[in-house]
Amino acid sequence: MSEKRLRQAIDTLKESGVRITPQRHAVLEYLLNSMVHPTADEIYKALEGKFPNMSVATVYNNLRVLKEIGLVRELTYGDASSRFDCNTSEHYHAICESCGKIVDFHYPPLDEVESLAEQVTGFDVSHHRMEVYGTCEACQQVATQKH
């Protein structure tokens, strides 16, 4: 993670009038360093050694604040725990059906799909999300070794 991204995120927090507590800083830094789209519990477990008095609720509250300011996206998948993504640029996700790993990939925005959906349904479309599902390389290798 570049220090520049962390500084920019902290500047965004300051401009929004949000206090930068040590816990908030740690959650933000963890997300910026993470490429795995962690859950709140995963963030809590990663930081509890450094902040023994921090609760899971503190992590959720910090994630909510970061989400409200636009520094984090919440990814929900049915009944599973929400995952959090610090990459707020337009991008899509490939999701492993075996281990749940989520990998970002970039593809030109599908604006025409939104336009068509508006025409066909009469909805005022605000956004879309695309995910592709399959088996990641690590799980493919494990499957190959079993056979």
The other form holds:
2 protein chains.
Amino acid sequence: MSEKRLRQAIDTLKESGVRITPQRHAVLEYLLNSMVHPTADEIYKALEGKFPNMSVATVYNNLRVLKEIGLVRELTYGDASSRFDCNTSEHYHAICESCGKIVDFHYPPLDEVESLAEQVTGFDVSHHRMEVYGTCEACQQVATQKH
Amino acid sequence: MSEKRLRQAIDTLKESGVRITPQRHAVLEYLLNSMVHPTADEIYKALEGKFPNMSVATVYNNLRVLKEIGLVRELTYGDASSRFDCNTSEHYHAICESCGKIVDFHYPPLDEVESLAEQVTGFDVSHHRMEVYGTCEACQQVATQKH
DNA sequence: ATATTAGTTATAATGATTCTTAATTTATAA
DNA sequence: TTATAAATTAAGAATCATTATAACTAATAT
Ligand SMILES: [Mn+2]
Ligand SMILES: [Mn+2]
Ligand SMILES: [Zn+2]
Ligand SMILES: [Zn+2]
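Starting from the form predicted alone, produce the coordinates for the form predicted in complex with a further copy of the same chain.
Once more the chain from above appears, this time first in line as the rest of the complex follows.
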């Protein structure tokens, strides 16, 4: 199943005229199989077994390339490091403020918000960002067990 | 008009048992009069005339204190530095991808999104974040003039 | 007046990301 | 096939926003 997504992603790379190096392939494959929106460093550490000589700069370089092609989304937060998402389908995220977990969720795109924002600000709006913050189920249970 | 907001903010500080030092007062006053969501460094530079000896750490410290009391909101983005907002009324932001300008806009809070997110993710949602990205009016005009 | 606490300053440390440079690999052309 | 050009990588240095530390100062409480 994820084989198909990998093949499609590699086709996109080829069409973009980007070389498919072993390191690039590994970063892409790792992201496609990951559900947890990993950081660049997590990807780096996960692949250092297979690529003991790979530089962390290579991970960043490849993430940038994959992002430019549209295969990867970068999720930026204030303090900590960026997280990367290979799920390019339109979706939103719920973020646990207790453990940091990031969970996908789907909701009809907020088109009305975009069009109203255009009216009141005069902006030509291209996209938006939305995410909800709170406590995930696991952390809720831990909290209740403390009584 | 902004005098009133300043007095109210100072009352909040007093109630919180926080000392009102000259530096703290200046940071707060600058933010209240600013419409542009400045960075810590912009605040630092703006005040160095009045406080030549003030440390940039003092700006950060005071912004943290003001944030903890709820007088200031921190707007975080991926690459660049945080921006700070003294407008504590519920509002959203439109961000120009061309010049970086950040503009307030109002929209009924997305409560339905929060409750649906709770249902599908099991999260206990406390708040959300939403902003639109695009091109501001000034940058649109510059773009058209290039023809 | 003295002790305690909070706040400030200067500077060092941190840490994620980017930059630089040289080496290496891959693609293209002769 | 060989030569040349372009892309990619690796290693480490540099950057830069932010935080931590330590010494000093001001405010507050006893
Ligand atoms: Mn996702
Ligand atoms: Mn605002
Ligand atoms: Zn959690
Ligand atoms: Zn603009």
